[in-house]
Amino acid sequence: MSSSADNSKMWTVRVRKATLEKFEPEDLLPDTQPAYVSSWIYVFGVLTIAAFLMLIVSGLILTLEGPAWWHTSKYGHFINSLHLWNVELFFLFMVVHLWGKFWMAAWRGKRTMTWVTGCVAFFASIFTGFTGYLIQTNFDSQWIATQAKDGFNAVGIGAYFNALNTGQALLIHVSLLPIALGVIVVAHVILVRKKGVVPPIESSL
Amino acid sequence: MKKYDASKKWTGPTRPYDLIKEATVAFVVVALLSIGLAALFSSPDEKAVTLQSWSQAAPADFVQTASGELAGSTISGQYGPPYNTAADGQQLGPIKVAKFMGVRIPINTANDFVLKPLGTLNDPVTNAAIARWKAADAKTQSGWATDYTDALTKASTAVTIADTNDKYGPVPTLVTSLYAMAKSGALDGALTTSDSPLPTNFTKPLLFLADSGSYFPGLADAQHLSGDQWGVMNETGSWPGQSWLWLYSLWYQVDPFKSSGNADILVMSLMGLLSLGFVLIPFLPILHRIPERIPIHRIIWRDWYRSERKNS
């Protein structure tokens, strides 16, 4: 058996001790925050956090009998309904979040990457949404997938992305967005717990 | 006074924290929230629209297009790169991003749309007409398919036009054959089916039916969901829909987008270039001033600056 000395030069033993020296629990589950954190704005972004979680769980039920259920089901119309508004809510939040950090100028003291990881999440959350309304099934979705395939067209991405192909939209909607977009969002939770909540601009303390 | 740098650790007044309990209690108000609402206002479902629907219920409108798709005079024949060469697709200025891409999906309208369903049904009437368009060179199949389907549009109602001297070829055939087809269901099958006995992708259906004239485009103008109608971001009924996306709907509502005939890649590269800037705000002179120049901050951190006007 080798010794932990051995060990300590191979990767996965290098990447646990950055990984800890990078983020302290401390930092990551605090039980203090600046005082300056003292407004209903700051509620918004655990507010998208929620809402996401709730579209995830609305979502995965929906997934349970197939795209076409809730056209017939009364209790798919109704989840289908709470993934609507799950989506009206989870938009209306981050629009909040997004400007309320924007007023803040919440990139300064080296937080750009806060700033990107946030910005990336609200346009990938804006294609998750739009797969959303291809994979409806109904009029709605048919009349969309048959205009905005001219805007993928146009820009070329209509030769990979084929918006009448609802397979293709529907495998998308349900597996690689949410993933690509949960690791964002966690991604952007670490980079704000790390870097702290941006201090008031011209505060003199 | 000296300002406070950034980019420390904050060494000030703190305040009690719990990120546990914060997150439960906006799952919580998250959930009933959206409970609440999904119980009080429901959801849109407009049925889907099938082939047979539209021949059934505008069959003249259904006629003119199949018609329309023998003659390679349709939306989908003449469009162009992903789905053939009718066309280079739009460009902007020099660029034509949709012709470097190729014809990656490819649609032959005539015989995609229409022979190719037609020829499944093997019927002995419509196997000859098949068997003469075919025989046919492609200047006499243009001419032939473009008469008829002028002659549908002038007749305005009709879904047939008599043809004694022989001067559609075997078009009326066709086109009578596929409409028959089409009301009876036969024909979303076969072009659902064309690819794949267990079909996923509904991209020949949906190109059919967005050829349609009048029907399929006057369904969505009624919910309003056309383009001049802010479409993009509406919903079915009175639900709303796609809000996030009104900067995109808006310049479909403004020239010079909404009089070019490369309005989509103009405002899909101009979406792409402000969604860039938007992400690059740190890094822009000017913009990311914006936030210190006019003081929203200062109703965001009311408190914090008030005690500190109180201490200092």
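Under this definition, the rigid core comprises the largest set of C-alpha atoms superposing within 1.5 Å between the forms. Positions refer to the first chain, counted from 1. Keep in mind that this is a model prediction, so the values were computed, not measured. First, how it differs from the form predicted on its own.
After superposition on the rigid core, displacement of the C-alpha of Val183 between these two forms stays below 2 Å.
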Given for the second form:
Amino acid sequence: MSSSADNSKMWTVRVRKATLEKFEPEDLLPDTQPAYVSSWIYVFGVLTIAAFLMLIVSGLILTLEGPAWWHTSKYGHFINSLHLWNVELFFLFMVVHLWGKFWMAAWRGKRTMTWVTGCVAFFASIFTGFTGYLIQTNFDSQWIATQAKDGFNAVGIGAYFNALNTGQALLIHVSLLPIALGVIVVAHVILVRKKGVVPPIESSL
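Coords for the form predicted on its own, given the form predicted in complex with its partner chain:
A lone chain is what you will see next.
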């Protein structure tokens, strides 16, 4: 039977202390919010997450059916268009959210990691969107891929990511990047809940 001192060195104990024991249920699922959250600038974070969830749902349908379906079926065209327009809305909401928080100095109050995870999510989204354009399997995607190939070769990463390899881009887009982006978004939301929503600059002076 190990002692409590020995138990404190177990990885499960360390993970629990680093995660669950640092969060109160009221922080993760609050029932009240500060009055300043009613401002429109605080809406765009939620809108970004809503668009991201719609991207996951429509992307899963497209993944299950495959490229031939979204090129030949009317329903496939609709889901493909729904996915595209949610990409547009996702980036619109995210950019407004990012710039809004930049001018509010959202890293104030020990919220540096909240800001960093948001920025990482933005850059990960750009590469996710890029791989999405590569797998359209049309002339537009072929043009983008041939131009990107020269750019990747110029910076020395063409051996690791071949923009002309549709299968590679497809797997990266539907498996690796959504999982990575989802983890970053969840971490970002958890940090927002832990540190609280950043107040306007005027209220913190």
